[in-house]
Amino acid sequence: MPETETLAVVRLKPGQEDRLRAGHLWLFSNEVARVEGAAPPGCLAKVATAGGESLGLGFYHPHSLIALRMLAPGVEPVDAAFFRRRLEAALAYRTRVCPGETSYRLCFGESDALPGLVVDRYEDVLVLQVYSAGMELRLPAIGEALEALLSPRGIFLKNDHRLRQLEGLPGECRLLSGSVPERVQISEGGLRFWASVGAGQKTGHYFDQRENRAYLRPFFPGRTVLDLFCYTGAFAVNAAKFGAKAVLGIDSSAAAVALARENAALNGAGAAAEFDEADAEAVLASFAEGRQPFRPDMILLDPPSFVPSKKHLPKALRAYAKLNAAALKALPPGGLLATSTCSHHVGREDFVGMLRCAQAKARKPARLLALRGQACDHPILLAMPETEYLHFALLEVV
């Protein structure tokens, strides 16, 4: 952005500036009084209070519920140098909180002051997801900054998330630069995993559960473990490598199950871990009814998000409660349930309340051993509850 460029000005309605001043980075369309100047989707715009006080610079979108995403408290060029500074800070943070790791979430959007941009690092390959029109327009500068910072073998765009539709962006998966193999072998906590970077869920691997997998390692010895919605087997492989006597992983995706088997073999855990392609909810119901010969005393439950929008929250909480109640029913006294939700619409109190409901439905007393969240490479911006989306609990049946 040339310093002489004329920017549109987004003026707030009276009294709408407090949340931005507190550090939240979103301005919603119903908080905007008017826009002065040309303001196409994704343009840079100044933000000002009703009284004319400048609040900074952001990406504006005239047709999105999130009308503006804050970038900076002042006006500055948003170029490759800008993105390099922000990404350098993000990299320095990951180097500090993920010592020795070379695969992780490098950039977590708003939490790294780059709203609408996600960057996952798979060794020397980068996978990007873009959720805002402003970031989409600046992909060349973002790519240039990443090339200068990390010299990756390749950068891949995995832009197939439904959130892009809210900004009028098409779904697409394509190469941005360099070359990217169909899958990459990564390390995590001393184990190795194959990740399909151009296909599958998220960008190929669930980095957000990294610390929860490590946390569970002391609980695995001697356990018979059922891993539901196992995806490519990261939890199951950890269980098999850290003392579980038998592990069964279930997922509805044939490709995920095949990769889970490869990941178990890659880590020398093939003898202890088995994987089947099946509907996890149906399988869990059969376990709860005692119709399976495999008798787990530890269940790992990491379902997909059931909450596409806030209006679906009540229905989703009932579905989560039903699922967790079935898991508790399938466990004997002393059995462990490690369970998660992954939607920012589910707050921590909602999550705990759902677990209480599940315990009541199952009619099995349980105690809460741990309440945890997403890994540190997915930092939570205190002023933005939306950046906290993963809740994890460890329960013991008593």
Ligand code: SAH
Given for the second form:
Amino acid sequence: MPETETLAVVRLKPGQEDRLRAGHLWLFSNEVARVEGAAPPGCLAKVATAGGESLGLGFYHPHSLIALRMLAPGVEPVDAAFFRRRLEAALAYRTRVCPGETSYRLCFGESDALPGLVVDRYEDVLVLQVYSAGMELRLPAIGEALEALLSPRGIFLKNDHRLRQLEGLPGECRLLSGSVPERVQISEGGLRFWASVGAGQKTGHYFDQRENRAYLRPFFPGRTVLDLFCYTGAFAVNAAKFGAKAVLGIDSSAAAVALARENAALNGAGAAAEFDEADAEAVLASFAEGRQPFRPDMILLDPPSFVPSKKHLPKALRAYAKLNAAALKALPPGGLLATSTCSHHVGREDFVGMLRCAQAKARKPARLLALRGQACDHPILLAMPETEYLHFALLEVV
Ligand code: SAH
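The form predicted alone done, now the form predicted in complex with this ligand:
To see the whole picture, the full complex is given below, headed by that same chain.
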């Protein structure tokens, strides 16, 4: 019997339908009046207003704060053909907006109408991250659809994210199909990078900064660049290849620093770029104390998220401001600071406000040369502010 014939019905409390009608894809548990029928974690369910009007189909989870993730406005089978149609549309979009690229985020969950599913393409290898029980249960169909669409060498599940616990899903990294090497060489903007898909951070490479790396290229010539939080050197290698006089990359992860060195060598930039395993804040403090022989006139700051949840936002903004102030202090007049945050809890206004506060704190008035976001393979679903998470600014010390 097709799965859609015996669906449970999730009935909303009165007046709770507006956000879904506007295009948001999540229904929270406190907005549900009752569930009619058997509804185990990850099952398909119909959604209906208090008045009985149908709003469509979604994945339901009885124990998650996100009780339901919308999939479709009508009722349709959620099978390999369904996933193939959605992934085909996602691929067509990337082919259009990432010309010349063969590695990118192929599917950005909710923004590609596949809530809880991330697919990153590393040439002929696919790396998946699954955040919802509904998607987890349908991995065979998703795998089948991806095979039909791209015939990848292998599909790897990088399912170690803490958010999975919220849906009762185990943390695990394993092969879904085919074979996947420990690391994959990809191309980005004409440069080559090794990405460690099994042991690396995220799925191995930060595709979300691709356009910001390319944007900075005209600013690199003649600069002495300090790339703090450099990970595997994607920004640093761009700097060295596009005219920087000297580049120093800093990261606290020994594995990341080792790969950054290899990435510099891979692009023939080994002489211009050096990398050190160190704490970024300690490095900035050593500037304040005048202990640094390296004198940057351009600093790149791309720290991990400081905001584990909404309630940590004020504290996190103070920490970001402190870090940015320390970087601005280390720059001479005319110096450039390219700085980012990567938490959806930080809104664009919060980000700009934090930078205003940092330049005041550092007594380094600055011009805002650019305000940018995540690359276009991470599209923002306007109705879902949660899908916007990366802010990037270029500041110039006046
Ligand atoms: N700019 C990188 C991505 C940075 S991700 C790119 O474009 O690829 C954030 C990085 O910060 C991670 O590599 C992590 O290892 C590093 N990190 C976290 N805490 C740190 C600290 N205190 N000092 C230096 N690096 C740190």
